[in-house]
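Okay, so here's just one chain, in structure tokens, the form predicted on its own.
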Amino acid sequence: MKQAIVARADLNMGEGKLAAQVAHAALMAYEDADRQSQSAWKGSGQKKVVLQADGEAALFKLADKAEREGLPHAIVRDAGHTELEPGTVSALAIGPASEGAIDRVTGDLSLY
């Protein structure tokens, strides 16, 4: 089991603003996990791993493509108060999930 989440590289955020986002993103995607996966995924360890893509357009296609494997995820869109402008697309979360399905859909994206 691991959740994969995918963070906008071209959006140069800091790195505490980086944090949030990714955060946000897991919880969210966790959420919206059946209550197996959210089980399975916190007794084994809750593995992580976060990966870049450049643009929105990146974002929303991973996303499709999770949604069509039948996979938890979850868009962020900041809200606005420091770095970026209100609604920004910023991170993607998908999982938890098997490790196979979550390679599937993310495995030739470049560690963040």
Contents of the next structure:
Protein chains: 2
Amino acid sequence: MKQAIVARADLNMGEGKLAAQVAHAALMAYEDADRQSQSAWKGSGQKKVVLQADGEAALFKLADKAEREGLPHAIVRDAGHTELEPGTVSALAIGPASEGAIDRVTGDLSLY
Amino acid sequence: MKQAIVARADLNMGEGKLAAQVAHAALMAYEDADRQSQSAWKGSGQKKVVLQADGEAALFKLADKAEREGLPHAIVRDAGHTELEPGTVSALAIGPASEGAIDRVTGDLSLY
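Please give the corresponding structure for the form predicted together with a further copy of the same chain, as opposed to the form predicted on its own shown earlier.
Everything in the complex follows now, all chains and molecules, and the chain you saw is the first one.
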């Protein structure tokens, strides 16, 4: 089991900002998962990988793929209080789900 | 309502690694909170701040303070698969709780 969080590298977020967006996405996708996946993932150490993509279109494309695969997922829009414009799409989390299922969606992406 | 996540700046984690540790801590502390705090926080936009501290001792001291204030919190130890030694304490999340209660514990810390 794992969860993948894909953040936009093209926004050049500061590292604290990036971490907050990733945490936000992780929590939202976790809540979108069924109880069984939540438990299995927590029991196996809550594995997370943080990946990168360039641009909003890439995140929406991945979200669409996750949707078609029936995977829990969530897109984050920043409230825009600090670095980003309000409503900026900053990150997407997919899972927790099986490693194979996650890799089918995010397999081509590089680590952030 | 907010959640503060305090990460160790002295470990010089890469930004993807840092984001994963922060997400891990955020989710664990969220699960430590009661349902009412969880709902209130989510309803108000899930505010998160990422702060920095130097060293394990600083995190334990803050966790102790959070414990005495009765605030939900969680410390993350890294599994050590990649950048860090196994068992390294990397981050602490406190809340969701009221902004005032969080600030009483983390008020002196700088943004990461």
